[in-house]
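In the form predicted on its own, a lone chain appears below as structure tokens.
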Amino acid sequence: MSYLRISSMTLAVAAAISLIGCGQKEEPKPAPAPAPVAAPVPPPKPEVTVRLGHVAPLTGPQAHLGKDNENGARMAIDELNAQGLEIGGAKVKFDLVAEDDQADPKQGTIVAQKLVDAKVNGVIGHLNSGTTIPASKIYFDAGIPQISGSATNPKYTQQGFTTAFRVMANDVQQGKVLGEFAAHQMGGKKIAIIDDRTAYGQGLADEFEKAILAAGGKIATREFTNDKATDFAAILTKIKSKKVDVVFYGGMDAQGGPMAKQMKSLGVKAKFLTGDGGCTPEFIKLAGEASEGQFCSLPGVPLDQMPGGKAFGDAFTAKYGQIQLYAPYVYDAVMVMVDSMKRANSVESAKFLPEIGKSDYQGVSAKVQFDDKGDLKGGAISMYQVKDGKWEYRETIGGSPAEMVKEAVKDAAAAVKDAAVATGEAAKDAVKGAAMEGAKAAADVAKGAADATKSAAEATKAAVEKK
């Protein structure tokens, strides 16, 4: 094969390849898919810890009551934390700062200052009036809201402190009911009074004495002990000689129980009556058989009559055991304070404090509304008697729905009567006034007629003389 022929073939193949290449277009490669754009991650919501102080005696003879109060507060705190609340745009975690004031006024002021220094947002407590009252000045000076679920001495809310509130009736209300009950339903003609010289015990005894005297009763003797005493033989022997019908004790169950027991052993025949401080299962335990038939009072209504009483009682006893006394009220105190934070949309003390006084909160124990002093409006007082080793409910005076309706009807009837009297007096005055006005008008007419007659006579005389 010649070189020329090979070259020609090579050129032909090259030309063919060139023609084939020119006749086809290369498909464009698809562009790579764009990388997925990640959605913007919202910044996590800020978290804030709200510290609520709680103060009660956690050691000493009243420790069972103090722990009961603390458990009421803890139950509320646990429920609130489970709700995952947001206030002021932040997730809120509540923390209970529990302190022991040993039911001692001096220790009460020490732990109050400790809570202020810890910058708590609010305080629940104290349990005793004797510690609550001096501590309230410290909280007021620091601008920290304070709600007590058990301190009943009237002075607590009469000091003019805008930070002080309570969610149960005070001793003015309780002492009046106790005094009237002793005089009218216990047949108390001659009554002995003992108090423990604390702000609570003495204050309640003072109000009780006022009510007895107002009801026509007689105070045969008034004695005192202290909140650490256990032997009351000397006092009770003196009372026995007075042959009284009723012995009233202003104080707590730690003294009330042994006192009732010693009354029986000494042969004191009088009935025993005490206030809320002794209205506990512990009183029955300490008094033993001597507790049977004795009486006590307790602000509020029985647990099974409270708006949320049954549910609270079931949950509380499952978690902590038997309720001693004030746990439902302390639970409500926490909830009222936090409700005020929600309405203010702030956990800062200065911002939610004004909202506490405007509360209209349906609590476990009652509808919580405060008057201008910080006292619970429409506080009820219930009476109990020990029957078969248990406190048995007798009646509620004031504050209960039935009692409120009864009082409303009574007030309405009185208003109608007053209106009728006022209307009658007004009508009488109107008739009298009309008569007086009529007489005056008649006199004026008569005087005018007389003047006209006189003028006519004078005119006639003048005319005759002229002629």
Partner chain sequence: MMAQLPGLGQFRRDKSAAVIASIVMGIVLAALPFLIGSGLGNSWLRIVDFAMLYIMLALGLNIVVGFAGLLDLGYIAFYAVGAYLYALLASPQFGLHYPVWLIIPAGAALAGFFGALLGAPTLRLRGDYLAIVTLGFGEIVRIFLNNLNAPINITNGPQGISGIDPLHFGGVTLAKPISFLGFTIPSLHAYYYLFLGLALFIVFVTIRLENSRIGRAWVAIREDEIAAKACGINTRNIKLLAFTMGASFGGVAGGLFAGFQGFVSPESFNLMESIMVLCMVVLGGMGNIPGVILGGVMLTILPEIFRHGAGPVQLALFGKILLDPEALRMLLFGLALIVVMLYRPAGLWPSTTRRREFKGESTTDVLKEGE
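For comparison with the form predicted on its own, please write out the form predicted together with its partner chain.
No partners, no molecules, just the chain.
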């Protein structure tokens, strides 16, 4: 977790301040809207059409995920259109330009160029890191903001492109949590890792391995398959001979499901753990009864724990059928982009782009805030386990506000060993910082500080529990 190191003391304090600042901004939501409207009055247009591009593979082996993403975006667009938003004094109609990149990097750039030509105001996607990375350059050159709901390769946001954002934890964030979970909660001493040699699977598995080693676990064997395989008997037999406690798979549900099933029929006794790619109802369908008791992780917080999450889930299921995987994140990506437009009071890419970085949006998958690279801040990861043929929520590890205050706590009071004392200190610091900022509404500050204290306390509690 490199961003941990980056955050120096000042950064941490700044984070605490911004947290409180965000808290302020969040409360009077309609308030900022009218103010700027009065100032830069754009020519009064009756209606503007905002075109949002969406790219995902709609043909080829990952088409089911691609369509799911598209449905997520479509759902958001439909809802927004039904709301009849007004931005910059004009009624806004959103239009989704959905494209297929076939998960092929070359097609990805062609489609990106097509969207740039079509003068889309923003882009949601792509699905795969392999297409997202080369396409991001084209969007950056054209100044078009891009939010991906599913590209998890850390490189995507490390290229220095100010237009690149993602509303999903990257591989590093998730792999670390998964590793710690396997080592501590699942009691894994000897662990086998399998990955599918895709950018996603390998990236996640590498981070998982690092976390396991850091936690003092032992990697019994590292095996590999590919994203089109169906037969895992050979590698599972080898894993069986190593007598491991946990098998981790970095890859998608289409392989994870059959893999869990074959583990059972080969008599591998280990627990099965997988990342977001396997955290789908499809996994249970494909693994059958072998899925019982297996674990997975999903960035963000479960839908039914999020405000509006359950409503989203129900509406989506009614409209498009079961959520495959990334639809909620893509939905959030659209919402975050439109939220930025609202705050900037403009639908022009150049105008609302700076606002995306400042987002503080309560999405259905997570509370969306970005760090300076465009990655999701904090990145809560939730763990699930199959019970009675259903993924059941177990716990959330990390989490944006708590995580941030925890860092603030750590850095601000590096000398102070006692975490409880540090919490108080940090909270005080936070209050001070907020006051210095020239608090606009005292009540809000107090509320924000209280929130911060509460989160810090929670963080401390979590930290204590872990130890």
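Positions refer to the first chain, counted from 1. Predicted, not measured: the structure shown is a model, and the values here were computed from it.
Trainee: Using the better-fitting superposition for each C-alpha, decide if residue 397 and residue 332 are in a common rigid part between the two forms.
Mentor: No, the two residues fall in separate rigid parts.
Trainee: Please report, in whole degrees, the rotation of the smaller rigid segment with respect to the larger one between the two forms.
Mentor: Domain rotation angle between the two forms: 14 degrees.
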